[in-house]
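For reference, the chain that follows is the form predicted on its own, supplied as structure tokens.
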Amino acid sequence: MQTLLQFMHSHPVRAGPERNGFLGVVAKSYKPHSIVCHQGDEDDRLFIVKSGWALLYRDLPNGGRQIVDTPVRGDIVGFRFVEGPRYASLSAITELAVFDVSRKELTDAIFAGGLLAKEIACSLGRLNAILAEHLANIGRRNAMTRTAHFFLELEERLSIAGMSAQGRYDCPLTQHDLADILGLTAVHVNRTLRELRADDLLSFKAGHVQLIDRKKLVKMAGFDNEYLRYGL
């Protein structure tokens, strides 16, 4: 079984020769639609996905949710410096694989310095960033220029982690997902991918995504790239 130090190898962000004994540590499965971690959780561990889909969400006080962010391949949840409750949940979408690591290890490996902990800051920013237009992208953009938005980062991130190529990709998000993600209603967001489709922008139908026009879609939404980038 791949461990978490051979999975960095092969991954964007790559561990160096570190020899951080969590680095051995095999992912563990999830069936779909399984919770990982709970919001208000106080464990100690945080998560590094290695396949699959998953949602990452807050519950709200009147029984809905906001999903925060679709973790993919690679993607580190749950990092925090200090001891607390979870501030969301992490739930399986699709069969999904993690690796389980604990936060003073992880914490102690960026404090001890080295090629590993350059490459965790470099992913933690990275996410940071995404958060970041995730918050414009409900504070700001209106709903065909969010969701836009939204398709273009997934499909970024996606053939970064090797899942995505010439614009397809599958996505086995339901619209009521969407909704959450994005801040719209089911109905809203159903009427929205209509008008995309129609203007030969963008077709999302039966889980399959494709971006018909992605010259169009990178205009109307005003989307860059770069916040999407590893590098150290």
The other form holds:
There are 2 protein chains.
Amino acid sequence: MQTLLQFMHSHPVRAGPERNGFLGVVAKSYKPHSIVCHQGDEDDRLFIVKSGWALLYRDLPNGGRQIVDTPVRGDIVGFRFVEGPRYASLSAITELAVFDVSRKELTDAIFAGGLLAKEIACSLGRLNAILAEHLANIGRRNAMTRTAHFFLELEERLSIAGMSAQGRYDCPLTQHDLADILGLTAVHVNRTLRELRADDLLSFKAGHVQLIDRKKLVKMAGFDNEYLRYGL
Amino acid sequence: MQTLLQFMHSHPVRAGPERNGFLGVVAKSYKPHSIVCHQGDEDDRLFIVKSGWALLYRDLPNGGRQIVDTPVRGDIVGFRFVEGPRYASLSAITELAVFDVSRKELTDAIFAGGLLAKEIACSLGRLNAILAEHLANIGRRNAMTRTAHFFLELEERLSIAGMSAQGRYDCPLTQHDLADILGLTAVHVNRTLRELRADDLLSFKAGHVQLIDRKKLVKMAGFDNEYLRYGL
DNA sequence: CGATATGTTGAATACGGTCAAAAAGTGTGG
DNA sequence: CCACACTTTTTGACCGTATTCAACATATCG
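Now that you have shown the form predicted on its own, what about the form predicted in complex with another copy of the chain?
So here's everything in the complex, that chain up top.
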């Protein structure tokens, strides 16, 4: 499913700053805690994640922040079809490697069809489903089940990217990040994590997640991984 | 932007039940309060809304429901790239006219490229942005501003479809529907609407919305319509 | 007209937020 | 290696928004 990355790798890409070759792609790398692009920018680029952790988020006028997605290896970030100000910001949490793609050239490539058009459409459909499930999560689950659902989704996505095994994976998010993902406060996230740990369901300590009782978690969160594979 | 509909109209479509001609498209019509397709179905179709109101929603194991989108004229509903069980249900609120499209034939058409591939990618990108903004809305706004934001978004989308003018439009949603859109309870939606009316901000009565003080609404909700035109 | 869905209101409750302070962890430079 | 600054985590007390439960009013529709 993450053939988008394979596709990129199988085409000529220049590592330097010159924007030429296939799709005007440039391989780039960002330092931890740096901002890749900012909401409102008009740079007309988009990204495909090669490795590392990133946050796609939206800053709200009232000072709040909503994290929209935590893209993983192979995910396309910031796709749009037309020129215009960027809707969301992307920040690197860890060292982050991406393909930096020209929006215009990519949309032209979609017009040309072929495997690339397929991969893009597939990714976009999948992202739609993920965002829809996030909506259901925030809108209709309480703090416990909401948090559980998030870590289950994360495990599934990381597994596909080969970054999780036996219900264990590294996760460099802070509790504050988590709060902005889940629509809670950092304080309440802390209490919720404590409770999940106390109930022997999952532990999140020092950047490491362990799903202790995956079965119970799946049941209480009503987690159904199908949306991650398909689309709306 | 809603050239997808124009595109469909400019190609041969049969009105009868036979699935043939361009993309295997069939024009269909649904009665008010009927269910167009149900979460879990494996029918491998998708829809493009021609007219009428519909709800795209997800039923949760705990009995809850989260409405993911209220598609309007020209919107594509239920897109996915691969076969598999449907993620969400679609129900008609009013009489609903749609193009019923074969998923397989549509994805093949994307492979072929051209204007259609562009329109699909554009629609998907736009839906991504809409869902992301819904996330921010539910996750980081209180009942008042959340409700205000929804009605502002709806006005904007209906305007584009020519179904709203001077801050007035018809909206057949019940307060219960509204609750499932906004991640609130019907009771609280009722109180919130009362307050919005009392403050001379907006009124929602008998299926009719009036944005009384649009300027104030935009300010308090931090509404920025740009996401509706572009993508993430 | 009666049945059912939708809207409205009140009172009590609970879940998560706010404020504040301290503890633990992390990184930097002297 | 330690001192210092800063971020992140943790906990307590209190508060407020939204939920729950229940009753009644009002539309809507066959």
